[in-house]
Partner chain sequence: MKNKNIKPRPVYLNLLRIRQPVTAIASIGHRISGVLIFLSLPFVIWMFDQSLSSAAGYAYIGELLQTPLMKLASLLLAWALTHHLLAGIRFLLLDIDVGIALDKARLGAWLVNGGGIVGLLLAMVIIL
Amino acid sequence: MSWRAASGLHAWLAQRISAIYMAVFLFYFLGVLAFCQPNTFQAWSDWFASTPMQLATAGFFIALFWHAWVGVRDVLIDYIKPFAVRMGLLVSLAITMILLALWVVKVFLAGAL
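In the form predicted on its own, let's see this chain only.
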């Protein structure tokens, strides 16, 4: 198996695993909202402050960023042929993903204070 084929398999698996995790998380989240919605801000805050929910939400955002990175990266690699343009777009994408991840961390930390 060539390196390129292995890379394609890893990207395919990353997309599928992250999509499944995000779907399960969203199904759970929407189920809670539909059937036992927190009525007050305190109930909502307590639900999100629980360790399992914090871990699940952090896992959701990790899966989301991983999914987005792999998907957009593969599209850029496949369809943008000039090397300099492709590298510029990949660097821009990486910076954007890092900034978005830092923003999510800031939101998480602001909720913890």
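If you superpose the two forms and keep the largest set of C-alpha atoms that fall within 1.5 Å, you have the rigid core. Numbering follows the first chain given and starts at 1. Nothing here was measured: the structure is a model prediction, and the numbers come from that model. What changes on going to the form predicted together with its partner chain:
- After superposition on the rigid core, displacement of the C-alpha of Leu55 between the two forms stays below 2 Å.
- When two forms of a protein are overlaid on their rigid core, residues whose CA moves 2 Å or more are considered shifted, and Tyr79 is one of them between the two forms.
- With the core superposed, Phe27 shows a C-alpha displacement below 2 Å between the two forms.
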The other form holds:
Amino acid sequence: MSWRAASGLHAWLAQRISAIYMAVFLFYFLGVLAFCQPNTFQAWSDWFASTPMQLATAGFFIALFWHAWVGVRDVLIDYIKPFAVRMGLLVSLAITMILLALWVVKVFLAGAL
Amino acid sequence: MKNKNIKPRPVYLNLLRIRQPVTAIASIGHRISGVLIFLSLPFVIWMFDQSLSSAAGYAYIGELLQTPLMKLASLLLAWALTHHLLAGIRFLLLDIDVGIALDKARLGAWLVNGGGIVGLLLAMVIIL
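Mind pulling up the form predicted together with its partner chain next to the form predicted on its own we just looked at?
Next comes the full complex, this chain leading.
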């Protein structure tokens, strides 16, 4: 087993980097929601149409999936002991994550965004 | 080689009778809220997709969010997000040894647990 896989440092660091990115993005996102109130379709889709916002949002979803994969995997490994059940759930989790990520990619490619 | 003089350790797992320290409540709340946010993802992504797809889709999500069930779900998610964010910030601070002394760690946990409730109340004011 490689040093990286054995130590868990990679997952530990991933969890923190993605957390910090998401926290900053969320404060910005909620701030705009509260103070600019983009509460029409036009205002809402215009907001997500700018390139900086698209990049920031893409970064948010990458951080989210990275973070959720590490987090839910930790929860499963902590509570699910039988090997077959554990592996089955981890594989289901991985497939679910990939499908959700592809869905987000589809939203980005749909054009409005 | 069993030493018969050592008493077995007490196994006491009645969850209703275990009094968890405040730090443990902040910690398990971090887990529960994280799992809740994960479970909400398919739905949130679907709403995000719909809201950006067309004006009709945007209006539909707006109406959907006004239904009692969705209001309840939104409140639950508001608690989960606030608690998860605050508990996460606390863990990051603990990583760099801020608030690591027991009294400070307890105070931080109180702030996290209370902050989650404040987030819930704030969402109630906005949503209801």
